[in-house]
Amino acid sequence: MPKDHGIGASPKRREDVRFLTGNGNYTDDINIHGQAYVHFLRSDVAHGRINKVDTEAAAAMPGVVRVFTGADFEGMGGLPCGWQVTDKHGEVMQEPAHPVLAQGKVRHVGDPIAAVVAETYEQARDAAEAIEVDIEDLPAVVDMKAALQDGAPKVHDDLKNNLCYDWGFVEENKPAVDEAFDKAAHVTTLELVNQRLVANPMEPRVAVGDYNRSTDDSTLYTTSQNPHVIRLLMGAFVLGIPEHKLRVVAPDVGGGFGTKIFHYAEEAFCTYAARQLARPVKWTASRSEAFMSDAHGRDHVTKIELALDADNNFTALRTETYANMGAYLSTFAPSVPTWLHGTLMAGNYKTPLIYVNVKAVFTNTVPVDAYRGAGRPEATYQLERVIDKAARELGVDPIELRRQNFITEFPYATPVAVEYDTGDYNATMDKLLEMIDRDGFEARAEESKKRGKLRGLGVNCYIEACGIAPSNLVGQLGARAGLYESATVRVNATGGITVMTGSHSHGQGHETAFPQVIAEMLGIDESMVEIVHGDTSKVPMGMGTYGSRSLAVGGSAMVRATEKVINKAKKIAAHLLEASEADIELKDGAFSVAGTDKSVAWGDVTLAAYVPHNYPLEDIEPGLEETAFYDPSNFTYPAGAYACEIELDPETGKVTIESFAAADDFGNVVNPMIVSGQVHGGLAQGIGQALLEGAAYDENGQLLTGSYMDYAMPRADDMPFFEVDHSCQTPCTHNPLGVKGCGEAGAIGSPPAVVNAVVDALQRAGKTDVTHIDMPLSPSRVWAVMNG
């Protein structure tokens, strides 16, 4: 029987009540009395000299109260990266400074010049179109290895070149992964692009500010995926606020896949305008804005190279890669194609040598970043596209390829300074292969031909690192902030509990959750547990949701808080029974003294807790509240196995996903439900970039797909109903709850299994010199590769 409460049941989600009736609390649903409106003007030009910024007559307009500039924010800090790369020399990166406002140049389509502060947003907007901007146009540059050829367009004239940096990792591995080759059997190369990528959550970002002139306190309320960290930059770097005088919030968030962790100029702007103005302040981005102000994701350019023995044994892999961070460094966008991509090239596999290099590199386009998955996408695809490729090349079965070279003993340390604690990869392909009927493949395939159709199959695996930790070490790998987690659980005198967390919920399903956990070990009600999140105030500190991290590290700071409460409440417990400490047991929501009938009910040791007239305040203290900051020691490793089937028209190129498969293990599970619809999410998001997504620039600099008519998002019937599996579970052996992360799963495994599928399918239409196809496999772009 399935549970119904606690860890491993699946009640529905609680949230969803008031997001399905209309009473989500949305950043743009909050308006304060008396604010203002403000409205951007960003360059419609990717690089040019700012000569000249005449506001007088915009100033002059109807409701008006005031235009900004960059001029308004010198001498003052810009947005900060939160991440400091250093090269493969011992050289740390090239940082240009990122003003609020442009300052002497724009350097991508959208940078904002000016900002206009209204009554309303409409005479913002009106008064930005009579801002004069006098920009003397520059050359752009766009494609990376351009930019990094002598006498290219320098996006930041204080910079040598446009080479952020270039990273080889292990460094000391290359002669001997060069060696590797030269002795190789055969050796399987491939070229292949991750194209770029626009988040699109449904809500877009919102920025409110204000300021209480009578205390000097500012708040900002904003659609972010991380408040506290927003607070800690925005304040110490950027305006220069202690963090005691400056609150932020974020309410219910519509989506972020990442590109919401990051601090915004639009941010500081708003808080910073509302206390220049002593009135609050409010923007909200349209969706044109948001396609060339939100950080863009992906955006690589690899070859990569497989060495395999005479007897088929991985022995070596190398890669090199380019990988763009648009105009400016966003929050974290150094570690992705580092330390977030680098680490993940052994997949699955016992490859005993690899070594990666990275060039990142500076263009006239929107700044890169994380988006869902945020480096393991793009480490899982070029890996498991090129080992498809050799499959092919030695004429054996893709899966048999890879379950040779499985990594079948734990805890193992690759040699890209990971170790996987747990693993079972040989029991997610069995459990694969039970879903998808691979015997009964060449019946489908044959029933397609008949209908003038091709069918194709791909096989991947996956791994990624999430809950990425611990301090010490990412401190080393030029993190500039901890990676820990805090909740403080609050138990109230009737037995009710409130759980601040530092983690943020937008879209999760934190609020079903994490009370199963709290509900789980204290044998009490989930709905005696409430959970708040998203504010500055009210949670001691927390550094937010991205890298699928709230439950491996968020939720077991929830578990270490509690089990502080329970320590406290058996010390009560034992005092009312009048027995010892250690005889004490919680058990389905009371406490009893082992092996006796005595016993005492949550709710009374908590009442006590707070009416202490029958215990010893000289050795318990009143109340019952704990606070836990926790800090994972190693990063959780969950893993899977991916098919996709495919019907392909060779009339019109167009690929039709006939199905799709995931086994996964996450370890422990708490909520299936939320689980399977997490995985369902970015299989979505996955499945939407290997087919139909993809941000394209012209060689000015100009944003080809900025809008919906020109950036293909995927649509339900653009999707088959996914057949999942989380019943693989291989427990995390360094966190409380033996969780590993589902999140970004899917979005990491799906893209590689639908190339596959494609590739399958044509080469057994006989169309053998087709080895590859980039992203995104438009029915324009097959139709030209099978007619080519």
Given for the second form:
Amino acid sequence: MPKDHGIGASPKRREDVRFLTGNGNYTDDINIHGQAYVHFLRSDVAHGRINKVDTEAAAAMPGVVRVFTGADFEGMGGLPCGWQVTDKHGEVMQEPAHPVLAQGKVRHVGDPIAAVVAETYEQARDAAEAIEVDIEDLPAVVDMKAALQDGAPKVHDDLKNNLCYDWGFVEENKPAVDEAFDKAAHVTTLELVNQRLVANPMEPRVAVGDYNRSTDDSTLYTTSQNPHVIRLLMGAFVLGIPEHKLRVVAPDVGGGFGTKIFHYAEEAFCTYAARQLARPVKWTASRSEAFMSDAHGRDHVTKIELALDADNNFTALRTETYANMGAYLSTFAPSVPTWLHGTLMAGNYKTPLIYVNVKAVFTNTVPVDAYRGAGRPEATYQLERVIDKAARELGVDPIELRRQNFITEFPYATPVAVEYDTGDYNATMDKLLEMIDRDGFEARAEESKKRGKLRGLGVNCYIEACGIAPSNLVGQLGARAGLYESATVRVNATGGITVMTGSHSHGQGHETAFPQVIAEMLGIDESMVEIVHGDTSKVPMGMGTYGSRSLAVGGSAMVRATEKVINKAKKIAAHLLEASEADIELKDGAFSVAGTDKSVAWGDVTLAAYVPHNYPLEDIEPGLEETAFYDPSNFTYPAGAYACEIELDPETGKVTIESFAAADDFGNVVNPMIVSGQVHGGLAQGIGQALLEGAAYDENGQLLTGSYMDYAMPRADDMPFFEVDHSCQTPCTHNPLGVKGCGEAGAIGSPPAVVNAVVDALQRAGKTDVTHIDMPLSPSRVWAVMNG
Amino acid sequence: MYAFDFEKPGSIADAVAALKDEDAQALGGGQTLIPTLKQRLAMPSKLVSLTGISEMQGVCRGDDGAVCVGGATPHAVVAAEAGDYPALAALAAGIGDPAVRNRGTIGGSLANNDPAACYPAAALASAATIVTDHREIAADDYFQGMFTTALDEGEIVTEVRFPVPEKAAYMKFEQPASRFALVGVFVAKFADGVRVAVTGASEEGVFRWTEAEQALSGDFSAAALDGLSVPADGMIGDLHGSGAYRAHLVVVMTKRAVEAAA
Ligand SMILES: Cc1cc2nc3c(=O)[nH]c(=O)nc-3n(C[C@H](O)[C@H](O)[C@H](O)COP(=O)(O)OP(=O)(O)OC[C@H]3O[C@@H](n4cnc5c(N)ncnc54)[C@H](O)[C@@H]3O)c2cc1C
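Let me have the form predicted together with its partner chain next, following on from the form predicted alone.
What follows is the whole complex; the chain from before opens it.
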């Protein structure tokens, strides 16, 4: 019998009532009396020197409150980068300034040059057209390898070149890795592109700045995944506002996928302008602006080599990756191709020697940062593709080759600096094979052939590092922030509970899943627990939601705080029951004295805490509210095995997904329905990357995919009905819930499954020269590859 | 968008009068024009909505047997009511999404003549007559290259008359992002011959593939097209496919249309 409440049950998501009935409260729903509107004039060239920005005519236009340019921000802080990477020579990365509005040069199409604040949005746009901008075009650098050539135009004149860093990991291992390659019985090499993506949350970014002149308090309402970090970065580095005078609110947020983690110029601008003008200032991005100003994702060009011995054991792995940073360093950009990517190169395999080289490059394109999976999809994709290619070259079964090299003993310290606490990769592979009817594939392929179609099956594994992770470790790796999470559990007098969590829910269902945990711990009804998040004035501190960390880190903080609550409540119960605290048991929402029928209900204890007439005042304070900060001791390591079956129309090159199965090990699962939904969403994004999506620039740095007319988003009918399973559970060994995180797995694990399947179909059809196709596997690309 | 005046006349005559003002522009379903206005790529002084003109609405059967579609009829209505011409109804049902089909109109589509739009292929292959407020234009004369038609300034498409072929089918290969036609082929077999119109592919907009028409007029089967090809020269090449790919798809889609029609 599935449980009907608590951990392991699947109650419907309570937040969906407001989301699905149009009653959400999104940032754009926030309108403050007297607000003005800002429109950003953005560069339409990728690279140019700003000779003049004349705002005089614009300032005189109807309704204009004030026009701002880069000059208004001179001497102020720029947008900070939250992670400093040290390169293979021990030098810190090149870190360019990132002004709120462009100063001196524009560096990508979409770079904001000026901001017009006016009484209405249309007046702001009208006035923006009256700004006279004299920009001298400079040659743009778009291609990463070209950007690194001598004499290439420099994106930032004050840097040595366009190389942000050249990272070697682990640099000391390189000679041993090279030696293993010299000795290898077989080496498989693959060059591939993990293409640039645009995150495209359904809700575009919005910011509303507000300022109270009489109290000197600033408030920013913003579409963010982590309001506290925005408060810290913007307050401390850009505007110089201390935290106690700055409130950041991220109300309902319509999807983030990573791109709403970061601190953006528009947020700083609205907060600043509201102070300058002493009135609220609102910005709502158009979809076109989103394409050219939201941080993009991925954009890696990689060469990967796998060395095997004569028995097909992996002996070494070597990679060289060019990672596009875009024109500026977005908040966490440097960490993505390094610590979120290199550390995952072992995958599920016991390859003893690994060397990862990453060159991060500045180009005249939109900045690139974390996008669902962030670094881990890039690692998984190349690894699982090269293994598939190796199996084909060696003539061995790709699943058996994987199994043979699986890590089977835990904890396992990888050669890339992380320790997997637990896992069972054979179990998820076995489960996957149960789900997919591999034996029936040949018959299905025959049937496809009768209809003139090719069929292929692709299988792969993945591992990810989630729940990012010990602050002391990430500090050593260059993080400029801690990565704990906080929770306050406030028990009210009548027993209801308000939980203030630093995790931010923007589609993940925290308002439903988190109460399940507390209800389970206390034996009370879930409806007695309410989750509060997304407001720095309500929640003590938070590191936000990304990297599948909310339950593993935020949930753990909540558990710790609840444990403190239970401890105190037991003291109160012991007093009320006139028993010893050690004998008090909490079960089904009541405290009882072990071995007796004496008990006191949860509500009586909570009432006593606030109406302490009969209360141990000499021992404990009244009230029942506890806060905990939880800093994990390690990452968590969800893993799994995925299979994709495709059909390919050889006449048009069109690929359709016939079936997709995902067997995941997420450790313990709090709400299986929500977890399935998270996997479905991740799969849709991963399949979207594999088949459809891709941001493209022309050689002048013009974004060719600036709207949905050209940027292909996945739609429901591109997807099959997914088969997902998360019954393989090796609980995380180091957090109190034994949970690992599930938000990114689908997006990490699915692209190689799709590409492996398409290559399989082509190979079976005799196209033996086709060993790889770069994503997206659009019909025209597949057709072009098939036709030489 | 920029500010504009708005009128919603109830008759063709009033609409024509309203469109006489300088920089006045007709508004059909707004599925192309409104996004253009939002991006400030057009600056009409006045929009004249055609959707309130009842004589421009709906599908009926003419005395000569033609299926007649009012110029302001939304795609969804054609999909539902043009059952006498199933290939036309199916084409309408495959345009965009429900929101687009409920608002977008046949007149707007033909006036806009997007090189990747579907209706131009139906009109050209069916030898349709484009009826305007003051004349009738044969489809062969109407389409004059990408986004260009025989329409004069202020002239409105009030009706489109489609002769009904013996057999017909439209095959659309969708551009992955927009789902407009990357290549769409409409094949129509009449008693006196076959017409084949291709959309999406050419830099000149919708065109008739005459070699295929000749081959199919003799033998209406996919096999009749074996060995035929269209030159890649002059085909659109972009992110979504090269000219060679589009030229290849023209043949594939024509064969499939013939098979679907047969
Ligand atoms: C998301 C999306 C997907 C789409 N997919 C497809 C597709 O797959 N295939 C396809 O063919 N189309 C597609 N379209 C286009 C759609 O079919 C509309 O029909 C088309 O945009 C124009 O029709 P409209 O009535 O909306 O015209 P409007 O946008 O109102 O007007 C377009 C132009 O025509 C003029 N005009 C309008 N009506 C008349 C008239 N009766 N006489 C003279 N001039 C007139 C206007 O002045 C304007 O210049 C899509 C559109 C969208 C937004």
